[in-house]
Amino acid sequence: MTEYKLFEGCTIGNRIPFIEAASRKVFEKVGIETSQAPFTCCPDPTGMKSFDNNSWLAIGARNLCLAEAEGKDILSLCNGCANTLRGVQHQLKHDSLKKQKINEQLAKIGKEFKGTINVKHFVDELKDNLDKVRGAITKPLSGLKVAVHPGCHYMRPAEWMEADDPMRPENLKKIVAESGATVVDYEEMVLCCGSAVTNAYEEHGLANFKIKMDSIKNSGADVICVNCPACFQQFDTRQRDLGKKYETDYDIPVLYLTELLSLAMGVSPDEIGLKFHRTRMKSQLEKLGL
């Protein structure tokens, strides 16, 4: 099995700790080996790169530079830090003068940026072993119903995430199925969750989240599922308000993609921190016997 160098990201490190430890447990059921390295900010993928493109694309090619020297891949636990990073190496790549005037930069610190490694979203390394998450798998989640939501950066831009069609997508709902939970579809899979807006302009990311809240109650779904932090932290925290402004009961538990494979394959909801869970599950994990 590769070893990789564990990209764990800002927000699951320093606001949802409990996502970064199912991941480890899930990795080592699984046989994925990682190991650490000084990285910094991805930065993020919509944030400094709308304002300053040169400074983004030198702190991304910094933390490339790290796992180049040690000849790893890098695997990312975020959505943005795989965007980020991917996207990063994507216009170096394409684009020889950016390449030669970042690298000026990180000459500065004795560092090159050559392309040498890949950077891979850790769903990805699940579908690609699928035969080990499903032969890790003990206690199956019969009857549990979800609803998946893959999140537009793991998607969008196609031309450099190559991961899942972006309109389409099913890398998430195969993995979820091994679980033993059913998939359930609904209308607007693919639409953001509107973290990204709502931090800006919470009225409209509130609307935008109204849509996609409404179609997964509509579904029947017990339970969220997410690869991504923001998103997490969006169905997590932001269900409570969304009630509040349209009068209307949302209260649907979202997991990560780790957490509901830890569950699946033993580990128990201690283990993984789920009561730091701001929407609680109680009535799905004693549903299922947890």
The other form holds:
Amino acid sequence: MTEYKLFEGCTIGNRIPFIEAASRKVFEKVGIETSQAPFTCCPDPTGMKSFDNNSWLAIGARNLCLAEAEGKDILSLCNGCANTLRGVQHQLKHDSLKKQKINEQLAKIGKEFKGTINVKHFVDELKDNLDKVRGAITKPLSGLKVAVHPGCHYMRPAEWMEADDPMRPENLKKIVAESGATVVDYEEMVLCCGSAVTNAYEEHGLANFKIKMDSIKNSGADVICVNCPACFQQFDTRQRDLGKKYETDYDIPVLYLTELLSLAMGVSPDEIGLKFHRTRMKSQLEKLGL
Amino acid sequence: MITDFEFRKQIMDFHVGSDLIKYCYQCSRCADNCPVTKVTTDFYGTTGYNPRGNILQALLGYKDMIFSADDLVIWGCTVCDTCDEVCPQNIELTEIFTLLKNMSIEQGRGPEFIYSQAKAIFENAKAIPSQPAIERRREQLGLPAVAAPDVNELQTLLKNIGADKKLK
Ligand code: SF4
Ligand code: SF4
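Okay, that one was the form predicted on its own. Can I see the form predicted together with the partner chain too?
Below, the chain from earlier opens the complete complex, with every other chain and molecule after it.
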């Protein structure tokens, strides 16, 4: 098995580390090996890229250099980090002028971007090891209804994310189905959670989020399953604001894909810190006998 | 309306898919599928956020028109990349929107959270700096400490690019 450089990202590493705990448990059970590297922020494709594309390229390329130096591919736990690192790689590989300019800057800190490694999203790694995921399930989540939200940057732009169908993604559904849970379809599956616009214009962000949440609510889902920390935060922390604003009770708990799989692989909710979620899932856990 | 040819050239040069933006025929598929257009626009599409309008104005070099309008015209975009996907002409609209946002930042405009994130990255090499409470939680969860990034090296990189001057 090849060893990856784990790119946990700022949000998971420094804000919601319980997701890293769950991810490491799942990787252990599936046999995915990782090691650490002193990566900086990826940086954020909705933040730093909008601030200054050149800085975004340079910081991203520097992170790629760290993995290149070890000759190892990167495994990302986050849609945003995967999107940045793949996007930087795409721009530098297809625009020789940009590559030259960025390498001039990197040379001043003793580095050079070569483009020799690959960046993989953890969903793709799990999808490629579906039989091993299946083999590690010991406590199928029978009866749990799950609405999946793959997010935007996992599969778009398809030209360089090369992960899944950009408008009809299937991978997350397939992996969740292995857990024994029931995937419920809902109309707005590919709709953005609106994290970025909510930061800039809360009113518009929440109007978009309402469309998303109403659709999930109508599906009768017990939980929402995500594979991006920004989406996780949007669902976990902003449902209450949304409920208040529109006088509706949403209260649908959110599980990271690796948290959902951890539970199905017999890991206890305590071991992976499920209690740190804002949206409570007591009744859902009871339903599962956990 | 004045065409700013320098601006037009910047737009053309920026798009990684070369000059594809020239082939926009204003079909409006981007706006029809944009989630922010949906929640900000009235029935006739005269107000709110509109990616089709942005592409048209960028293509025509109408810099004044774009930058004299409300910031929503640029910063309404939530970067969901749906427009990139549905555009029949394969234009990566979000590349153009990135350039518009970068220009807005150069004018000292742009939402607060973009500046605070850039500042956090400049100071800590992470958008979300490590904090003692989370470090303890990592330990409780049996996680290794996050590998500390080289802040100095990142600052050198950003200073050489001149990005530090854009911070607020
Ligand atoms: S979808 Fe593409 S071609 Fe159609 S209006 Fe938008 S940018 Fe132009
Ligand atoms: S990337 Fe921006 S402009 Fe394009 S569809 Fe999404 S929000 Fe609209």
